[in-house]
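Have a look below at one chain only, the form predicted on its own, in structure tokens format.
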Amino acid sequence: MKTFARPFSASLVLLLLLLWIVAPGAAASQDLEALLSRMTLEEKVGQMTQLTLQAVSETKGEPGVAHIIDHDALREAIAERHVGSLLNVYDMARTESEWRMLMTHIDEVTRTESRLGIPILYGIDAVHGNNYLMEATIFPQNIGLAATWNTDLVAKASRITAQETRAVGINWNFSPVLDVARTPLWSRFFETFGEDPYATAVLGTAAVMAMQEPGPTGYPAVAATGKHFLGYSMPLSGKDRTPAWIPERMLRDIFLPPFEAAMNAGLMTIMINSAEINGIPVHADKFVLTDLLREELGFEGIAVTDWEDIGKLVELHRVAESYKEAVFQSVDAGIDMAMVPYDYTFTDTLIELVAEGRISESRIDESVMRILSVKKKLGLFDRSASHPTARVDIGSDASHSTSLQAARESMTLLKNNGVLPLDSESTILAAGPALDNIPMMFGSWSYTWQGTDPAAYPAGIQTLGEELADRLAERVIMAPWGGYHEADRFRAAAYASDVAVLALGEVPSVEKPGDIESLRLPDEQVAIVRQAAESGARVVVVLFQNRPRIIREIEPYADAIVLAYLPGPYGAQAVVDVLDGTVNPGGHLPFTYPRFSGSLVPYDHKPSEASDILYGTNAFQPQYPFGHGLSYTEFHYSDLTVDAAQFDSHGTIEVGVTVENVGNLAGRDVVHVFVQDHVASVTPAVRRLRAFSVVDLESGDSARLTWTLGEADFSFTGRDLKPVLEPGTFSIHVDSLSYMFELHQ
């Protein structure tokens, strides 16, 4: 066996290049139809097969231990089994040089030992930066990026991620998550852009377009993946990969818009929802994967399964009696590529199904053409563009500056009773479980899948405790984090302090390991806040969270609350920048922050969820509303105008508002435009977000903001499950201002 770090001579490189140029049926012709006509059934089905790196490795990934590829297994996969795609990392992130050697080795085997030389699609979950590349720039998780409401910043972070991913030869990114997070219990909440379909569509599409933007070679850096199609993010129990019950109208109004917007922007691939909707696993749902995805939306890209999900039709969902039946159901439903991921069971089974006549070869051809088309769009048939030789300054100072900017802009000030910015003379107690816990700042998908192993992280990342000590020096008292067994020592430190900065957090977790029974904070974290408040110190709570945890019990004891989300490597600096006033916070919630675990109601709820007319109960009362975010300055809104007269002739409405910074500091605000339909044939939402803008204003300055709303902004899915625009009374809401008008059809 040999490692992938084999030396290459100049003569071998020249030979490989010549073989590539003359390889029959390969990219010299760039005629995919001709290429498809040359392929055997085995080669076609191989293209639909995706194996994990573990399947072709000798050793597992360990810190400080070189990963070794199994050359014979790799050759079997590519040359004999004609596998079209590989994915993943073996347990932990690798260095730039290791990735380059691996991808070069794969490239070498493909060019020299496979009959047609069809290049490999290599997929990775680079979800907040290329988190499996040690030198890569890591960004805040998507929920934090969403809190910036800065579309350009989301695009910039996504562009850097794609460029640093392609630089080492990886050409397929399993990102972004386009699921709309409708239950905070869900363990993948932090991977989303929040609870609103419009915001998710805007920010998600910006990410997709940036990732697939043509680079120096003229080809997209990577193929983006919209995941998870469709309705994955609202399991009834809140547990990952458990049943969802979603009426088709809700599916269309809430969950479909982000995917449709991304597809209209050129999204190349989707990953399928691992769970079931209304009793049908999506991997076997022909309505979702063919009728809706292909025929209605016209999607022409690759539909790839999630991890082992065809087998789960047998083992977990029990809609198939055998693996063969599961393969039939999934391919018949519309999947193009199976993330098998360890062996050739899918490959062999699908060949049998074609031989038996249950699956036609023309159906196989459809999927193979989609796969080959994506490879062509990425330039993988172009030797000069596909080989991992183009140099990109991975982890550059400029890229790290973007990560810091994103962390700063995401910081969301939920509460402030005058304690922030911190007084320059205050003595500060620093404590809490997240104070010196790097994984709690990053979350999952950070150097390992769950992100919990501190040894896997690069050296030199500053913790919040270290940042406070460096910046505020002798004013800071470090104390035990306040568990019951250390209560006396903690109280003594609290009584000696003017302000207690308490860093609370959640241990990183994702997917099934992230399932929880309650959103309530751990008892010890509740106790630390109470103990600090009892000392007389003013309490500042900093939250590092995978999802909003219930803080109702501690909120009265806190003088200020800063939601940091999962900010990544510059989280500590960004938090202290806000605490000491270096940065005026401007983040705003991309979700409704719940007050109770049993009342998880989003902002765009129905009128019956707002209050009960007869009894006055069930009032919607979140801890903090969607879009909430405080500043150290004050903004005033005025002169809301709505020109609805032109709707009859142009189908658009112009909305305008003036925003003025009436405080003493420069600041940033996020302006949200909501539409309310007063009466409709399907019960309308209380309000729906239809536009937003970020505005930066110096003290005393003002800005006039305008938006154009169209028919889609006033439409909904009607009783016949088709889009409908009904005339009637509507209102536009911006901050506390509202404007009511009549809309004629």
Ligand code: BGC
Contents of the next structure:
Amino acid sequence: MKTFARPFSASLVLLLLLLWIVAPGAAASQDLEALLSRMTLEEKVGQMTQLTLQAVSETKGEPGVAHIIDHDALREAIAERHVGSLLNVYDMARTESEWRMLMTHIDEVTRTESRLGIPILYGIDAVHGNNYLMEATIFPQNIGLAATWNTDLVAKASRITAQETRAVGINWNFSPVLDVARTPLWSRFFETFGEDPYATAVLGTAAVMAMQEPGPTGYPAVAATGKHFLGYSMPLSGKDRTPAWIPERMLRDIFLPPFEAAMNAGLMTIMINSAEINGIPVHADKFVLTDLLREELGFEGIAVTDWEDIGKLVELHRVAESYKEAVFQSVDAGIDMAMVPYDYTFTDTLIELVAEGRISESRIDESVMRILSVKKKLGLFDRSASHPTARVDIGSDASHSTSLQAARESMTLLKNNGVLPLDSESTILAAGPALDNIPMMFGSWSYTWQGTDPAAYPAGIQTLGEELADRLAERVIMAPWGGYHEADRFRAAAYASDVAVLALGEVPSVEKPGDIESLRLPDEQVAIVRQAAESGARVVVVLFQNRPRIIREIEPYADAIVLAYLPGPYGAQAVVDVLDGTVNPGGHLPFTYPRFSGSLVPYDHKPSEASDILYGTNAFQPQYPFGHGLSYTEFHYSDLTVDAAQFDSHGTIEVGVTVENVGNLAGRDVVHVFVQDHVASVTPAVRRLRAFSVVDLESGDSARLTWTLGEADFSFTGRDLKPVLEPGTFSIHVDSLSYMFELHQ
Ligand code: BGC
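Given the form predicted on its own, state the structure of the form predicted together with the named molecule.
Let's see the whole complex now, leading with the same chain.
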């Protein structure tokens, strides 16, 4: 019998260590004060300016064309305009040697040509591996990592990403997304850790800590970025960068916790939400960017804008009449750095605003100190430690096996009528749009921004079709032509097969290009599932997708459904491992899989959302519930215990449960601990996730799992918008067990 601690507390020692090393403000030491005192206003405002690499390049990112820096433009940016940061948005990946050359060039100009030699922060979106580096190790997208529920694995993948980013001289990663995915329509759903604030806080914080963990030089590999602060992920229309209406209570209960947890663990930077909440663009919202961020959360890291977002206050959001007014509003609201990104309009305008006395120089000093402090914490002033050619074995075998492990652990078996694992004798028809489509396995932010160009991917990535052909050889018939346009041919092939493996997928897309009108699957994908089933084959559906597409119509025709998310380079291998039983699937949904496009209700909904006249109080009927995931073995839960005796004195509650593997195979389960508050002054959610553990058990083995819950786990944002714990009746739910008890205070 094993005893497991709550995953969060397992990392506590590391957390405290990290807090000590990178605690916000710790590096704001005398030498930085001295440096600041030597800086002119132009030098200070330059630090607050971030330009895209395109602004200092001769080439404009044409595929296949080697990158050429415009040396004069770079010199002007660094030596004359004193820019503090560059960012990468060239829409193409580069090789390790190209990156090294590029970063060395930037570093040399900074060292030799600028008066103060203040190093540059170079930001990049390395969101599932360093996806703009050809040789880097690419991992499943965050939504798949979240389905593993494996905090250590998320940390490991994030550490590799950070190391493979710094190895080529890049010191700032615009990752992780800490937005909580509250609408499946949103085009960035796959970049999140799912719909739950607690899970996002735990997994997101693990990612941040791993990226910022001090390396052999004593400095973190990169600064992580919690994005996008705040409330980006629930646009009312479902479309990216459109208005959200989020009352403060919900902001605090749902969207804030992951940012707060990551900040408490030393998060160095945040990026601001491009959109508006409650009618106010966040880039101009002093409540969010100062009252909440600085005064309440005490965040001392950098708040960088998103792409061109100061200008958008004028052109798009129309809260500012002029660019000057927009700069005033955003700096006054609390931003530290503007992702301008092409020119010096921000720099010049901010200098003017200071000269006119509208923005004080002390306000500028605050932002500059934050920027310099992050540079110092990263060791950028320590030349010996920060040289861009620091050796890391990029794309090592060990890193690749971590990616394979993550892909395998993410595989989520949604349905199985016994067809899986496949019988070793059965003949198989393999078809579907994702069968030989590498971009559909990777999703966006893969070698290009949208990730759609197969030619941009490195050679040697195995497609699902190739993997099936290699491993099942003569038992498999390939039908990449699908069934929609060649229905008769497809039906005949399905008729001649025992099983049809149908790989459905979504073309990669992200941000505005990823807006969709409906969650419905394309007609031709629905059609091939029907045709295969009607021909008598048993149907196994494999889903690669950016967000949960509605599968209600095809689900009855499918004997098994495997959700692969966006698993990356080892997606094909991981899927076939599950199909043939090499791997017993253990992934669990980090979100509620909706049944209807018009019913996008998360698991932690209010009681009234679960009642209607048809089903009474059982109206919450998603396709698959949050946390769902089947296995080839079976688990049995018993002895749920709740000890609340110490609550008055210690504010803690002990929860325990026994899990037993009662099937014939070794397997993994993910155990979720939910709290239900029965009566509260603000309508309580039906349940809220408060702890989880991953448990691996041999057939016949059992484990006793225990967790300690604290006051925060039972409190919520009250009518006065302050956290409150109201004593009374609560229940703990684990699997199908529940335990009701009274909390006294
Ligand atoms: C995205 C950010 C990203 C930035 C820089 C923006 O369009 O919203 O998530 O970090 O571009 O590439």
